[in-house]
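Encoded as structure tokens, the following chain is the form predicted alone, with no partner shown.
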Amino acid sequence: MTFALTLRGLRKSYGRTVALDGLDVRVPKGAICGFVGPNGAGKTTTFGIIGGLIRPDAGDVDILGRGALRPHETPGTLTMLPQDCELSPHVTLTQLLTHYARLQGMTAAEAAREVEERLAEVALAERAAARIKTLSHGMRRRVSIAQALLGKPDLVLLDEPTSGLDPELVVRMREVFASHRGKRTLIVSSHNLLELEALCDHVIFIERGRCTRSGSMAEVTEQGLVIRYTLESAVELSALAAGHPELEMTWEGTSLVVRGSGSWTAPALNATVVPYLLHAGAGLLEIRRGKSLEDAYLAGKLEAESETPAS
């Protein structure tokens, strides 16, 4: 597997405050990767180090095997959308994005084509000649997204990219990000775990400056091992358990969580469990593979906290 980004032993402190404590991360090339953690976990510091804005105290950054970012040697390799970015208020959208495109080394003609495409992509083509100061917060956010997607960057860092957007535009921007899957690597930091679960194919959990878990979305949410059946009412499971003692079954209210292992697959679990539930009159309302990203994150957080020695 080729990795777009590898971080080894990153450390960064601000006085006595430890922001990163030996962070190790690998992100597969072409993936859309969710970067998940609480406020103060070190996400923004990590983005700053990757983007060359912050110097780490220790550790290494490797982008596509080329080492740390060298913007003068490879302009346009990495683009970045900070969480709280300010745009020049007095220029037009076209002027602003053309400036960034030319900084990447594009010709005037290339920049013009690229700016037109990106503004159409974020539904702002009709505002191309408007000045930034006339835009709403959501529109400015979309301009920033367009800027981050200019050109052909290998790696795109997006910090809370859909913050302040209405639900319809959140869906549209998610579709925009998904359209870049495989063409470049996107790392998306967000507190909206439902959004990340719908968008990402890889995920990284960070806690207190360390990576607590990473892997494909299917692995982290156990989509191949766990199925949740939401029922109208709980039913007796003794016969099912006796026939399949290798299955682990637990109740969460009226939701039955079934965990298989070994040769079990999702279709095989459904073929075994669903007929039993229907015959028992359970009233099957919903079937969901795996657990939610939120559940996976909270479980990992509890596990990490239990392993932390008491001070």
Second form
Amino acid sequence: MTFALTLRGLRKSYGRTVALDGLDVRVPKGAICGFVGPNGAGKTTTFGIIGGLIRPDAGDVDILGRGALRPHETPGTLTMLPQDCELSPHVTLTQLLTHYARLQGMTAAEAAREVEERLAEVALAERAAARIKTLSHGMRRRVSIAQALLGKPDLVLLDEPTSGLDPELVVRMREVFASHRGKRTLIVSSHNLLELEALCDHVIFIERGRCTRSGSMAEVTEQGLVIRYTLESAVELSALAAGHPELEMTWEGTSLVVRGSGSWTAPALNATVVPYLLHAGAGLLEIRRGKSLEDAYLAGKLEAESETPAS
Amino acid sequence: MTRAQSIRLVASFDLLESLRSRKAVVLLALYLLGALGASAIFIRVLSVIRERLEEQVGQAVDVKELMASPGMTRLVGALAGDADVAGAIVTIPPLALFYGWLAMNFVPLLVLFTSADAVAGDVSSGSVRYSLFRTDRFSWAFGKLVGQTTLMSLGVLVGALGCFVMGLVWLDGMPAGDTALWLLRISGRAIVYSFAYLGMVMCASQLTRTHARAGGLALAIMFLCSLGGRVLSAEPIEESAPELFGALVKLFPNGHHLALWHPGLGQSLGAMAGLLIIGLGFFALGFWRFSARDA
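And the form predicted in complex with its partner chain, for comparison with the form predicted alone?
Okay, now the whole complex, with that chain kicking things off.
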């Protein structure tokens, strides 16, 4: 497997506050990867270091095997959507995006074509001649997204890309990001785990400046082996357990989580468990394959906390 | 993409932002109004002096002849402290000479107000974060310096134009061609002189994160440099060790002020080079910190 991004032993402190504490991360090339973690976990600092905006205290950044970002030597290799940064308010959308496109090494004609396409993609084509300061917060956010998708970058970093957008635009932007799948590597940092679950095929959990878990979305959410049945009320499972001792069954509230192993498949699990539950009068409300990303994240967090010795 | 292309792109966008924000328009209007107002006062004073002289001598007085008279040369020589410089100064049309004085005294202050946020403002708003993954920090910061230098140069030239038009309309017997030529030459010197101060402002802008702090720091640097230059060139100090203090004073802009007016090409070019080095040196000092810090 080739990696678009490798971070080794990244450390960064702001005074006494440790933002990154030996972060090791690898992101497969072509993936859409989600960065998940609480506020202050170090996600934005990590993006800043990858983009050359923040200087690390220690550690290495490797982008596509070329080492750290050198924008002058390879312009347009990496683009990013930084968090909470103002765009130049007085120029028009076209002037601003054309400037960024030209800085990425595009000719005037290429830049004009590219800007037109990106503005159409974020539904702002009709405002191309408007000044940035006349746009709403959500529109400015879309301009920021448009600048991050200019050109043909190998690696795109998106920090909270859909914050401040209305639900319709969230869906539209998610489709835009998904359309880049396989063409370039996208790393998305977000607190919206439902959004990340819908978009990403790889996920990295970051806690207190360290990577606590990483893997494909299917691995992390255990989609291959686990099925969760949400019921109206819990039922007696002894007969099912006696008939199939190889199945691991646990209750999470009124949700029954069944873990199969060996030759078990999802259809086979359903064919065995669903008739039993219906016969037992459990009131089946939902069947869900694997854990949600949110559950996986919270379970991992609980596990990490239980392993951390009390100070 | 070459570094020169990146610098040109950043500089031209910096100018475009200044124009669109009306900052450039306000700045150019300030230069123009300042030049118009000051030259109007100067022309009035000059006319009054000439009238009084004419009353006393009972005949018409040619200002150019008066300026070139041995008495005036001696007077200017005593003020400047250099006979060669005095000889050159008295050949300059009075209006152009006045504009030179005006520009060299006030443009550094205007630069303080207009350029302090060139880097610090973008760092403060975060807009720098959209650029620094697209181009390297040197191209970006140097592009900003080029943009601000262009803006300042335009201001000086617009002021010179205003001064010229004022003289053409109000100053009787002004030698138009000679004055225009000298205004251009003096504008060039004023730009180079002000560049040294622009370097200080850009240094402060790279060392700080807000417009207010950049302005405050730039003012402090400019004040200390001005004070340092004056102290080192003060007679009692300079005479105690002329070679040492003569060399040290060249580290400050006003150490080159007199040589800038010298008729000898070597001296005036040397002064210009010295001023450019001071400006670039201060810029480099700021960049040394900016290149290593978080943006």
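These numbers come from a predicted model, not from an experiment. Each form is matched to the other, and the largest set of C-alpha atoms that superpose within 1.5 Å is called the rigid core. Positions refer to the first chain, counted from 1.
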Item to check | Did A68 shift 2 Å or more between these two forms, C-alpha, core superposed | outcome: no
